[in-house]
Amino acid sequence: MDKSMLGDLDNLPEEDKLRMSSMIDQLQIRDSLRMYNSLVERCFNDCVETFRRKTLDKQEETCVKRCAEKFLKHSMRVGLRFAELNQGASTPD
């Protein structure tokens, strides 16, 4: 966890800081799993058309790779934009 997130919590007892740190870690793990599950579900629904084989055919495999790349690029861009907005909001005018 990023320790700067706890910067405003300096006045809390150490036990409370540890509890907050644990809660933040759990939320980050939950959000990562949600993103992964969303990626898998979206790409599977968009790309897999039949269940005739145990493996993906070449077209499905290409579709899944392209879908995953787009999803991850989009997620990274949203994260960067959020950070830009957050940084702009925290600087005094």
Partner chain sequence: MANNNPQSGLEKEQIFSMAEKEMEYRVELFNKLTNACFNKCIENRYKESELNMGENSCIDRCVSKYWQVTNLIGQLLGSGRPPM
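Superpose the two forms; the largest set of C-alphas matching within 1.5 Å is the rigid core. Residue numbers count along the first chain shown, from 1. Worth saying up front: this structure is predicted, and the values here are computed from it rather than measured. What changes on going to the form predicted together with its partner chain:
After superposition on the rigid core, the Cα atom of K58 is displaced by less than 2 Å between these two forms. Annotation: Cα of R19 displaced by at least 2 Å between these two forms, core superposition.
Starting from the form predicted alone, produce the coordinates for the form predicted together with its partner chain.
This part shows the chain on its own.
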């Protein structure tokens, strides 16, 4: 997720800014590792149904790739909309 969502550090003393910024870095690393894990979980669950062999067949591989790409595009779009809402830039229906 985008760093800017986690808050505005401008009106903090320099030393606290550093500490806050390092805290955000830590959260982002943890979050991206978790995202990786849950993306694998989701695409595996949706795309791999049979266990007659121990390697992915072509169809499963394609499915996994599309699943991951689609999720990343989705996640980016959600991020944009979410940022707009956070800034109160809501438009009528």
